[in-house]
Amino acid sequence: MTLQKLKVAFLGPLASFSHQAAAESFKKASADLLPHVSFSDAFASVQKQEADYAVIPFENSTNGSVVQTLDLLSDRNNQYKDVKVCGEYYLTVHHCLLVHKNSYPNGLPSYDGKITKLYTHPQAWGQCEKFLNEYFKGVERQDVSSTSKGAEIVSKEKDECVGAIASHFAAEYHGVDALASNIEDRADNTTRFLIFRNIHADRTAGTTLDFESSSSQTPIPNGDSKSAEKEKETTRKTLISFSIDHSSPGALANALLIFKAHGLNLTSINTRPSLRRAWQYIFFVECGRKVSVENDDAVMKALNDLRDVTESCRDLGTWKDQLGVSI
C-alpha cells in the first residue's frame, strides 16, 4: 500500500521564504507544500486536518517577533485549540532589491533613482533599512502579503517603474531581476519558523520527523545507544502562554518564578493585547530543559502550579531545540 504524502501548509504565494522554509524541513519527508493566502488560513487547514503541518514565521534576528503569529496562538476566540508547535526551523534570509526583467543591465550602479514604489512583506522593510535609506530614502512603500507576492506585482507591472525586497528565489520564479543582493542590515539575519500539527491528527500521531521531539510516548530503539545519549543532550523548548490578574501586585512575579523553581530556563517572553480589557495581556514564555529522568515532566508540573496563580494558562507544544543545528 502506497502511503499518501504529507500536506504541509506555508504562507504563499509560491516563491516565499516561508515556501523555501517548508521545502527545506521537509526535504526528507514525502510532502505536497501548499501555500495559503494567509497566516490565519493555514493555521485552519491544521485545525481541521486540511493539513498534516503548517510552516509558520516566528521571529526574525534583526526585526523581532511576527505579530500575526502571536495573535494566532493567542486564539482569543478559540478556533485553533488542537493546533500545537512540534518543531522548530532557522532559515537565514538574504534579501534581494527586484526589478523588471533588463530595466537596469548594469545592476545597481546604474540605477537612475526612477523607481517610485516599492513592495514586500512588512516584516523585510526593518530587515533592510540601512540599504533603504541610503538608495530609496523617501519611497513609497507598500505592504503585501509576501515578499514573493512583491516579486509577483513587479513583474506585471507595465506602466510604473517599482522594486520589491524578495529573495533570489522569488526573482528567479517570477522572471525579474537582481538590482542588488545581500541588501540586509546583517549577515547573520535569519528568521525561525515554527512547525505547527494538529495533537488529535491519526495521520502524525505515530511519526517522529527530524525537527520533533520524542516523548515518552515515542521512545528511542532499545539498543540504540548512541540515539538515545544524542535525545538526551538535546534541549527541548516549550510555549507556553496565560493570563494574569493585572490588578494583582507582584501576580507576573509569581507567574516567573514557577518556570525557575522546576528548573526550566526562560529564553523569551511576548505579550499581545488581551482584548478583553484595555491594557491588560497574554504573555508567552518560551523555556527550555536539557532532558533527564529528574525533569522529564517538569513542563506538566510547571502548568499545574501556573493554573493556581493565573486566570488562564496553555500549553502551546514541547519540541527539539534546533539552534546550532540548522543556523
Second form
2 protein chains.
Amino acid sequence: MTLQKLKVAFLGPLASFSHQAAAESFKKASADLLPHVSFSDAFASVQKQEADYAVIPFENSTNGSVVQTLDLLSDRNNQYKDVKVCGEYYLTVHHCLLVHKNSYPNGLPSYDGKITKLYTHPQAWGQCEKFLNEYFKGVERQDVSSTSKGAEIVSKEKDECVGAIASHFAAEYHGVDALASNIEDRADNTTRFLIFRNIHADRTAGTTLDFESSSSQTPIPNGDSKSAEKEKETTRKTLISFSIDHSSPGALANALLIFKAHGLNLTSINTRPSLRRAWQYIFFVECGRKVSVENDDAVMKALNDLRDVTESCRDLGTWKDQLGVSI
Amino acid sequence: MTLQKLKVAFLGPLASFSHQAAAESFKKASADLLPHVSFSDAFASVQKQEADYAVIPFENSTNGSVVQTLDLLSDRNNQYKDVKVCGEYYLTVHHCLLVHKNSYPNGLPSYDGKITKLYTHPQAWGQCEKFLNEYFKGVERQDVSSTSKGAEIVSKEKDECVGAIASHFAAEYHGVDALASNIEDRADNTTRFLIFRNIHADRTAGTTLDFESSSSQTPIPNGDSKSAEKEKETTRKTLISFSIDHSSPGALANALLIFKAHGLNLTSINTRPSLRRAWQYIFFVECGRKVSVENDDAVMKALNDLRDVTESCRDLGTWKDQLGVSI
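Hand over the structure of the form predicted together with a further copy of the same chain; the form predicted on its own is what we had up.
Everything in the complex follows now, all chains and molecules, and the chain you saw is the first one.
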C-alpha cells in the first residue's frame, strides 16, 4: 500500500515567502505544495479536505499581526469551522531589491537613480523603510499580491526601469538580479506562520509534525540550548477567540481572568472589529503552558468557563511551541 | 487683548477625511486648520507647540486599528513625551467613486468598464470591497497617501481613464464627479479620531472642548436620549500603554487585573511589536469609568500599581466619551 502524498496549501504565487515557509516546514515529509491565490482559498481547501494542511502568515516581528489572517480566523460566516492550528513555523525574512538581469552588474554603488517604480507586498514596505528612505525616497510604490509577484513584474517589464522587493528565492525563480541584499530594517526580521489542518481529517489525525523553524538555530538567551530544547518539548500554545457583551462592565477582564485561573499564561492579544456592531470586537488570545499531568485538560476547562462570560468563544487549536520562550 | 487663533494639525492634504474631522470637531472654535504630510509631522507639531491640537485617525469600525497611530503612540524614541489624548471625534465615513468631470453624466448605469486604474488610501479599499468586487473586479489598485490625493490625481490625469475613492468633500474641492455615492460596505462605517494636545501648553490647559461627533445623532439603543446624554457627560475614557517582561509567567494577566481592581472597565486592547526584541509587545489598553468622587484618582492609582508589574507604562491621556457606550 502506498500512502498518498500530503497536500500543503500556501498563499501563492510560487516563490513567495509562504512557499518558502511551506517547503521548509514540510521538508521532512513527502508533500505536494499547492499555491493558492488568497488566504480564504487556502482555508477553504483545508475545510473541504482538498488540502491536508495550510501554511499561513500570522505575524511579523517588525510589522505586527497580519490582519487578513485574523479576519479569516474571525470566520464571521462560519465557513471554516473545522480548520484549526496544529503547528507554527518561524521564517527569518531577508529582502532584496530586485532589478532586471544584468542591469546593474556592479551592484548598488553603480545605481544611477533611474528606477521609477517599486513593487512589493504591502507588508514588505514597512520592513525596509530605512533602505527605501536612503536609496528610493519619493519613488512610486505599487502594492502587489505577493513579493514574488513583484519579482515577476520586474522580469517581464520591458520599457520602464522598475524594481521589486522580494527574496533571493524569488529572484532565482524569476531570473532577476539583486541590486542589494538584506535590505530589511532588522536582522531578526521574522515571520511566524501558523499551520492549519481539518480536525475531522483522518489522514492527519495521528501525525505529530514537528515544524523546526529556521530561527530555532538562534541561541536562546538565559539558558543553554539543552534546557531550552527540553522546555520546547513540553510547551504548548493555544489560540482562543471570543466576543463579549460590551455593555456588561468588567466582561473583558473577567474573560481574561479565566486564563490565569487555569494556569494558561497570556502571551498575546489581538482584536478585530466584530462587524456585527460598531466598536465591538473579536478578541484573539494566545496562551501557553508547560504540559503536565495536572494541566492536561486546562484548555477544555478554560473554554467551559469562558462560555459563561462571553457571547461566543472558540478553540482555534493547540500546538507545540517552536520558539522556546519561557512561559 | 485679542487671543491668537487655535492651530489644529491634521493629516493632509486638504480635503482629506482628517481635514473634515478637524473642521467638524473645531467648528465652534476659531481655529486655523493646518495640513501635515505625515502622522509623525502632526505629532511633532504638537510636541513643539507649533500646533495646539492634532486630529489623528485611531480606528475604523470596519477596518480596525490604524497601526501608524499605534506606532506613533509607541513613541519608541521618546520624541512625543508631552503629547496626550484630550478628546475624540467620530466621523461617519461616506465614500464615492470619483471620475473625471462630466465623463459619466448619467452615472453608474452608463459606466462602460473603461476605468483601468483606481486610487485611494490603503484603508479605503477594505471599506468598499463589495462595491469594488461588483463593478471594478480585477482593476489595478494604486495606494496613495490619502483619499483626497486620489481625487486630485483623477482631476489631473489627461490620458488614462482612472478613478478614485474619496469623499464628496474631496470631489468638490478637486472638481471631479461622483460616479457612485455611499459605496462603503457598511452604512455605519465610522472612523474614530483622537485629538491630542501638549500637556505643558498653557494655551490649551484650561479649555474643556466638547467634540460632538457626527455619529452622536444616531439614537443610542437601550435608553432614551436624555439618559444617554447624562451618561455621556459623566463618562471618561483613558488610554494607557505598557510593556511587560514576557519571561515572567502571568505578567500580562497581572497588569490587566489592575484595571479591574481600580474600577476601570477595559474597552479595547491593541498590541504592536516592541521592536526591542522579537515577539515582545507594547500593549495599548483603553478603559472607561463613570466619574465619581470616589474614583477621581483611579487612573493615577492604577498607574502606580502598573509600574510595579510592567517594564514600562505610560498614561496617554483621559478624555470625555463621545459615544455614549455604557461602561
